[in-house]
Every structure is written in structure tokens, then in C-alpha cells.
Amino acid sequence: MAIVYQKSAGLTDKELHYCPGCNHGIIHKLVAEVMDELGILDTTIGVCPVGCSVFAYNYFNCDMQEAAHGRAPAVATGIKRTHPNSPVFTYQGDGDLASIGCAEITHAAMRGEKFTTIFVNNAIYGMTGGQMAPTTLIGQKATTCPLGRTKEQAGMPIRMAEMLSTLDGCVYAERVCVTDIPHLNKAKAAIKKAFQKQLAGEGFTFVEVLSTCPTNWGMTPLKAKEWLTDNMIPYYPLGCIKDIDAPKAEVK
């Protein structure tokens, strides 16, 4: 019998611990499929964050390294410079990357470190109980802003993909989501392109994935998906933000 669909070889058989409706499982699947399709499972090294995906080393079927909170880009830098021929990626949430780790990701992009970052933006702190994150939207409620985030008190939410794209070392930045099959396919294509550009030695590559957090948003999974579409995408527009091709060798 022909196999129509099967679990990616890039994932282990470990059961995922994520909440119902959380998009981490889908994003894991896309990253795993890309590694498998590119034939790099045996050589890839991933770096786990502190956050909801802290146990990602249980799920990806490649070498994984745990990092302290926010320090995944620094760890990835050391790994990539030690193993320059190995594909390296960090998998980080908004609290890990945009808050405590903002300096690490900014300087890694500035230096043009040749690894890929998968940034999962669900606009809230997930694992620690729903506090306001740097990406929390104006008016969005969280445990530390029960009346909703205000510009006057907390400033505007940070757009990481746009910010990092201004740095010369960042050669590719794209924002995607996984709310339906067409968007899921675009997300996978972006992740694959980010890895391919890393493999070509072009520089730092970054894919931001808008994600739901039904538990901390206090919504059903379906309602959370609708809220993401209606509220997050207008502020965090989807699409390619930067794509710089590697410089061509001079023909003599």
C-alpha cells in the first residue's frame, strides 16, 4: 500500500506536551520536514530556549543543545563557529528572544552569524503564566496588564523581523503564520529558504511565525486562530521583509 502521509523522520516518537490549539507542534513539524527534505538531519544542531518549547530537544530528531533564558543565539554562535559545516538553528519564543534575549539576537544578526532562527510570536509569555511580552498588542490583556497594554505605560509592541532586517548581517527575514493550509505551506517554504541560505553561507536568517496561545489568551483554539488573524496580522504583517542574495564571485 502506498504511503500517503506519515510522521516526519525529523521528529521523535515522544508525545508533545503543548496545550490544545498551540501552534508549536505544527511549527515543529515544518522545521522537521525541512531538515529531512534537505537531507541535513544527521548534521543539524538545534538550540532550545527557555519557554514553552524548553523541551524541544525531546521532539527534534537531531542534535540539540539547551540554552539559558535568552542565550540561544550566543550558544548557536559558539556551535556554528566550532562546527561551521553543520546547519544550526535556534527555536525561540517572544519572551526568550524579544525580551531577555534581545541583545543576543540583535548582535548575532549584526555580526551576520550563519545560523537560522525560528521565532515563535504568540504575543504573550506562555510557560510562566501569561504575563505581558514585548510583543503583546495594545489593548491585549495579560496577567501583568489586566486592563490591557497601553502605549503610555509599556510603549508599542516590538516588530522583531523588521528591526533585525535593518542590520547588514541579516540576509533574510520573513514573517509567516500557520492558521490554515495555504499559510502553512508558505511558512514551510520560508523555513526551507532560511536553511538553504544558511547552507549557502550567506549570513543570518530569521523566520518569525505568528502563533496562538489559547490557554493564556483565555480562548478556544478556533477563537484564538480567529483572534490572531483579526488582530496580530494587521500589526505584524505577513511576508518577506528582507532577502539579500549572497554576493556573486567576481569574474576575471
The other form holds:
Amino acid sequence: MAIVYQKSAGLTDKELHYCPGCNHGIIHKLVAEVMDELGILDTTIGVCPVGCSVFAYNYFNCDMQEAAHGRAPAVATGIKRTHPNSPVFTYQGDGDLASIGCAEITHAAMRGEKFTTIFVNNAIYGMTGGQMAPTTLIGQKATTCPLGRTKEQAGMPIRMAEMLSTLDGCVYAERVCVTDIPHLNKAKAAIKKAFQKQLAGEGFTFVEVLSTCPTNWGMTPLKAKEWLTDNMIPYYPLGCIKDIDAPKAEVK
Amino acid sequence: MTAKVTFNSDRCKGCELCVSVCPKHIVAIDQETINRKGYHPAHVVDISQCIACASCAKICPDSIITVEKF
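Mind sharing the form predicted together with the partner chain? What's above is the form predicted on its own.
First the chain shown before, then all remaining chains and molecules of the complex.
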């Protein structure tokens, strides 16, 4: 008898509070599996956001720290600089990272802080009840734009992975999704690569994971998966946006 | 191949993601049962066809599925 798959050692036994079909659970376990496979569960320090994943510190089986809303990259900067040998990651949603915490993430990337950010983009504010986020798509309905987001009023949605990839301190940026097994495998590979580049001390690494929010999108989990594929991927294209090797010492 | 798929049914939220990724279409929602949380949990209908690919377990957001093969 051989175990083909079981719950990752990187997750605690705590029951997840997420809604049925929420992709947070899948993304949690990919991060947990990567930490387990790299053998860094004992040394990793994670930083939690505010939002749906605010209780992530209960679920990851490594040291965790909660941060004020949007400030996870600032807290992670402090942790990484005082514990340079510990792998550090932040786990943030789009309300946290792309809205209130846009300055923190941008400057952390600019400084090339050597931690990994897992950015969960579900195009809406989940915990607060489905308000428009900076990542909400044009035409997408939310409680604060009941007729759909318009470009005239709210501008175009922000593509964080592309934006951060313009900064020299960011060495790796990739966008993935977890709607089916092939995409899930790619997402896990991207998260693993981000951690490996961090462990090699190369710089700031960023993985954006497109996620569904069945509850606030008002769909079943399966319908939400289809909606993500049909609407989000055309605007937020999947794939590696930036992957540069460690800066070489200058030849004089 | 003999496979064994174990569901921690009390934690299932009936989201059907496992149903949607099973290549053999043998995972289904058990409409006859209601679990502790009040959902109809997922189960395997015909274990003899299972190829132990663990797709259901990999996508389960609540990590309630364990797959073994003999």
C-alpha cells in the first residue's frame, strides 16, 4: 500500500473557514506542499494579510505573523532583515495588496527585499461583502458598482504582476491559476521557483494566483471556475512575466 | 490496480471541484447524506474504476481526501 496523496504536513489540522469552492484552500496547500518539499517548514516565517485569509496563521504549519491591513510586505521586510537565513513569505489578497497596501508592496519590490509574495487575485473584496476592488474587471458587478465597473468612473483594473515586474528589485513575477490539475501543477512549480530564488538570495519574488470567489460573484464554484477562465484570463494573462538570474558582479 | 480513496466527509463543503476534475467521472455528491456542516459530501461511486491519479485530492480546497494504491 502506498499513499498517493494526503494532506500536506505544511498545514495544521485546523478546519478552514473559507466558503465552499474558495480557491484559498487550494493555494494554501500548494504553499504548504512547497515548504514541505523544500524542507523549510521549521525555518519559514509567513506574514498574513487582512481579508479573507486573515486567519491563515491558523492553517500554515510554520511560524506566522499577522500584519496590519496592507502592511505585510513592510513586516516581512523587518523579519527578513533580522532573520536573513529564514525563508519569509507574505500571503495577500487583492484588497490588501493592490489597494491599501499598494505602497508597501511596490517599495518592497523596489528595494529588492528577499522574500516571496503570494498574491491571491479574485477581482473583488471577499471578506467585507463583495465591494469593487482595484482588480475588479470592467463590467463586473460588485456591491459598490451594482451596474458593473466602468472605465470612466474607476479606471482600468490594475495588473500587479506586470507593474511590479518593471522594478529592478523584482527578479521573478509569474501569474498562475488553480482551476484544474494542469494549471494547479504549474502554479505549484511557480511557487516553488519563487521560494528557490528567494533561498538563493536573488531578490523579490512574486506569484499572482487568479482565484474564484463563488460567494461574492454569486455563482456556484464550478460556474465561477468557468467565469475565471472566460473573463479573468483574457485580461490577466497567465505565464511568467519576469525571471532574471541573480545579478552578476560587475566586471571592472 | 486497487485504489482506496478516503474522504474526511464531516469536513466536506460539497463544492464539487473534485467531481469536476475526476478523469473517470466516478466522484459524485452523495445526495442521500448530510454531514455535520449541513452539506451533501462528495464520495466515490465506483472505486473499481479509480486509477489513483489523486486529482480529486489535489484540488480539494479543504484537503479532506487521501488516496492510496495497492
